[in-house]
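Starting off, we have a lone chain in the form predicted alone, written out as structure tokens.
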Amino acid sequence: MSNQLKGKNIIITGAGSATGIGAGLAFGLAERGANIAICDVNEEGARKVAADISEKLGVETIAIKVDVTQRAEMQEMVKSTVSAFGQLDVMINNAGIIEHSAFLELTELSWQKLMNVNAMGTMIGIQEAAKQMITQGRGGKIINMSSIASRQSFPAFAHYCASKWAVAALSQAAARQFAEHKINVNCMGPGIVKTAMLDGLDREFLSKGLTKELGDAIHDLSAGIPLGRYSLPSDLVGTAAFLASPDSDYMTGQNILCDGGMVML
């Protein structure tokens, strides 16, 4: 594995699930030499992921408990990362949640819950990372996790789609705002990724009588992917590494889909 990110200090939110996208990115970027702050509302999970990376790869990791909807906690997260590593080079706003709802059954509470975590949490993450990077005066990279749902909306996930369109919009606005400080802001948009969150969605479909057996929802959602399969978190590492590295210094405000060809624009 290359040392593409050697010496880079990276925060990844929502990285406390061992089978999640965040943990997958953490391992992949650590393999490329980065120091990683594993941040999650699940502190025990974050500690396990951080310890596993340190043991297997020998890079410096820390675990931080954080609720991305709470600005004070996000500020403390950045402060703790800088205290441990010396500076912040890359912020990956990965924390997110999903929920199924028929359009006419969508409630204000469900809307607010997803928008708070997925959109507002990303907004706060961008702001707090940018403040630190501006103070450092060395530029930086901010990577926000969008989705195919930021390009194409689906009626059973209207609030999730709205939140991911918001992530893309925030990223473009931030890219324009912080370009003068040499801070690049981009999105990466996964499609169907086999994680604990997808497994939870599969169980939700079954409990609502929308499918007959476990695995049906994952099969149905993955049907028609041109590359012939759903993705794994490891499939997303290359794009994240590119966006975190100097190789993407002339790219900002972009939303790169990593979806096996599900959405082509």
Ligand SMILES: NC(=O)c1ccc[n+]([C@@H]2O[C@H](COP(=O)([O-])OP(=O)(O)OC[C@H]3O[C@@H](n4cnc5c(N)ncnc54)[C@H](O)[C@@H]3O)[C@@H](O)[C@H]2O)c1
The other form holds:
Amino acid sequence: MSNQLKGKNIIITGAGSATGIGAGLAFGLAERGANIAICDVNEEGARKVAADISEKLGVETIAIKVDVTQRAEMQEMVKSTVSAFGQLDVMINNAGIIEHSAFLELTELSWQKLMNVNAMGTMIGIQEAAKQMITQGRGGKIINMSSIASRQSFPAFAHYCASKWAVAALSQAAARQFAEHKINVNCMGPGIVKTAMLDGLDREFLSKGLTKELGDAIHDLSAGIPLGRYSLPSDLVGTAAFLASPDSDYMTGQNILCDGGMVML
Ligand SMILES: NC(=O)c1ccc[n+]([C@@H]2O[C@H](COP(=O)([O-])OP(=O)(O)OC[C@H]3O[C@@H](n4cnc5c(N)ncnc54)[C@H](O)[C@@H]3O)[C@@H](O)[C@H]2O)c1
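Same protein, the form predicted in complex with the named molecule this time rather than the form predicted alone?
After this comes the whole thing, all chains and molecules, with the earlier chain placed first.
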């Protein structure tokens, strides 16, 4: 395993779910030498992931409870990370939620819930990381978790898609805003990843009578992926490591899909 991120200090939000993308990235980036702040609204989950990584890899991790929709908690998260590691080099705004809803049944409440966490949480994360990186004066990398849903929209997930298009839009605006500070802002967009989020959707489809058996939704959503399978969080580590490393110094405002070829534009 390369040491390409040795000494880099990275915050990952939404990293407290053991099978999630955030935890998978935390493992993979720690293997490449980074120190990771595992941040999540689920404090116990964050502690477990952090302890597991430290034990298996012998690297420095910290666990921080944070709700990404709460400005003061996000400020505290950055402060605690800097006081533990010395500075912040990379911010990964990964926390997110999803819900299925037929288009005509979509409510204001569902819209606000998803937009708050996925879009506003990313906005706050970008702002608080950028402020810290500007103060440090050494540039930095901000990586936002988009989705195939940031390029194509699906009627049963209109609010989720809108929130992920918002993530892509915020990333472009921030990329232009912070370029003079050598802060790169990019997105990475997974397709179908086997995590608790996807398992939750599988149960939701079954309970609404949209599928017959557990596993059907994952099977149906994965059908036709050109690379022949759904992905695991480990499939996404290479892209995150690239965006976190100096190899991507001349890239900003981009939205890289890592989706097995589901969306080609
Ligand atoms: N799983 C997929 O197929 C898929 C595909 C494309 C994009 N994504 C995106 O990847 C990201 C991670 O998804 P995942 O599949 O690992 O989901 P997950 O549900 O497995 O993990 C998400 C984590 O975010 C945390 N979280 C939720 N709300 C939060 C909040 N307000 N503040 C802080 N933490 C919060 C949860 O506690 C959980 O630990 C999300 O942004 C999601 O939209 C997932």
